[in-house]
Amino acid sequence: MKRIASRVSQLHGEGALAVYSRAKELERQGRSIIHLELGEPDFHPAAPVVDALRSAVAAGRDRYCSTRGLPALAEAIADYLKRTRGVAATGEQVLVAPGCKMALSLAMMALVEPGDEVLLPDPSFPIYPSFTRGLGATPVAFGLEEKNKFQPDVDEIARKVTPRTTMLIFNSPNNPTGTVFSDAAMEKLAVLARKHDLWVLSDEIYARILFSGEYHSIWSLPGMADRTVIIDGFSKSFAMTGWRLGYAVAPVEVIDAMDLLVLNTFTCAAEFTQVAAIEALRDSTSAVEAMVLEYLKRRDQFVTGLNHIPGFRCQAPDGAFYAWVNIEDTGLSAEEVQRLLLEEAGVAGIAGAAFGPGGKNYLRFSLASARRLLEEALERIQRVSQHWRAAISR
């Protein structure tokens, strides 16, 4: 029998998609399901962005283009990062890819060798450890714990650095906890990276979805622009998930290496979506601000409601659009609570172990649904909570 390459066996999927598949199956059976499992905005791109796409297609902007992305888009991204988070980068330091996962994968392929060790949060986006293993490297997790308000313990991270450690990955705001790493934590992480000569992969896909303050990228700290790769894109902030458009910002030598990988894989991202993305970055209708304000209202509504349900405990997230809920006081496992909510209440959430062992006693709910649906979800969860109330009272 012909063999499958062993690296494939090191990859794992996403828990959200497995729950989504079961939820859709129940819907086909006629069940009412409230989808709180996927991190997909229920908004759509602003009208000027859609108009720009139509115009680009009509004008024949459907050809091969630069492997790095349209120069005009690269310059627009550099300007956008300067304007929105104070990152000083140039268009030469930008590479456009069909989605953030692809940008992430290219950066890791360019920088991670078999046998390396890669530091990453637990809990976190499950593709980080999955792709690390797929490259023949070892993921080394550090905890984001509730007792620390899900901030990283940099002393713990320092203890886990070995001569084989080459990269530190994190995202802030964090998926799934919604934590925005503090300035103090960022400064300590930068010191650690410089001391041990580490690459830093900063996943900033949720950087615009903040509920207070301004975003500070680790790129901007002293000595970090030469060792940091920013991953960002259009899916979350601009509600362009199906457009598949992301980008990396990195030192030119890293972009050169990633460019060679692009040439050997997908050639280029679609030209017409890149043209429309320039319009998205202008945000002429202030669509991003309006969307974040709505997420804030949803956060306050849903988190307050969750904390009134017996056995549930949830800290209000600082950013992104997720509620990370401690369920250990229900007396049930997170997997059992997930099952009860989906099968009996018609509410789809994700058991936290999908994001790492640190998520064992948690559920993640997405706030990317209308407030009326979130209110109904709370009512359904409240009704089903009788299943664990007896365990709480014992």
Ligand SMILES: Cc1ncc(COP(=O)(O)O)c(C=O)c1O
Given for the second form:
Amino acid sequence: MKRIASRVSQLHGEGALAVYSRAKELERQGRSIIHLELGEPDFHPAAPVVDALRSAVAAGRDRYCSTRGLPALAEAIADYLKRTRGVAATGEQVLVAPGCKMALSLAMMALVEPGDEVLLPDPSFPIYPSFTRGLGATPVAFGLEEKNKFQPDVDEIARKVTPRTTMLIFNSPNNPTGTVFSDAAMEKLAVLARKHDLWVLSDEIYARILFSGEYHSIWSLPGMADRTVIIDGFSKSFAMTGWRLGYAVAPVEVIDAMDLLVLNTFTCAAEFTQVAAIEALRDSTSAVEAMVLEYLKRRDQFVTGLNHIPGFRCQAPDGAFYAWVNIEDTGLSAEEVQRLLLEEAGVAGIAGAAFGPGGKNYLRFSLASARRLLEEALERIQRVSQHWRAAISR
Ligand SMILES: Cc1ncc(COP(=O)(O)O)c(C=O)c1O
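Switch from the form predicted on its own to the form predicted together with the ligand and give that structure.
To see the whole picture, the full complex is given below, headed by that same chain.
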């Protein structure tokens, strides 16, 4: 009998994509929808990056290339991480992949065994628990709670470590809460990782999208460079989602293991996108700074506006481009609010359970839309929520 391998049944999808399909269907019916569901920047790569891509294709840079990524790009990534976040890694410690998700899954395939326990935040990027299960391991969630300003409670994490725990995954700034883990939390996490000999997978995809201060990677703390895997890439910081380009930075033995996985699967990331990515890392036009400034303005506008609507409350995120909004005072479930906002107001957001059980009373709205659209979304939310408040109190 034909069958599908059981590991696939352990995987799950992403809530954002389900809401997006329904929103698209409504648009086809002629409805006006404001898309705040996807984590996709509404910016495009800076002009010199697009020019570099054109020149690379014209120059025939369209061949198979190194499984680890172009050496010049690996070196440029190492320099960039040193310049932007003080990470001291070499080009040999870099592996380029088609997207951060691919870098993340290769690292997990290289390091996680069936039966292992993997610590990860709740709420967080849904692929962490999904892929952990797909590898036959068990995700063990720790909370990022509003009462702690969504910072990790490291004592809680310590209580959850068992002899089977092998990896700690986290993402700072966090998707969906926008939390930048404090230096104090980071130091305690490093102590925990060293004490229990854990791998740390630090997903730094939003590291450039910070609203104040400088980014500090756990890699740079004492004793962490030989147990940390940094995941980052071009999708968010350089608005290059569709280019599919990400990377891992890790101890050389981890990169060697991932390299073998690359050889057995996709062989290499496209050569011409890698050539153009070197131009992106030069930051020659300050496009990243301009984009982050715009996200900051949107954050302030949207968070302030939402906090004026009865039933909604939202702490201003310190990074990334999401608003994580508590809706428990609406008296409705997050799923019902998601449905009403989409069907009646034409505003697409995602009910927080898509990011873990800790997201039960929340909705995530992406700020990757122009300020005039966010303003319109706020007006629509205000209008529709007035109706349901009237209906509830009747
Ligand atoms: C936390 C986090 N990690 C990884 C990814 C995936 O990035 P990429 O599109 O480069 O695969 C995303 C995308 O939304 C994300 O939010």
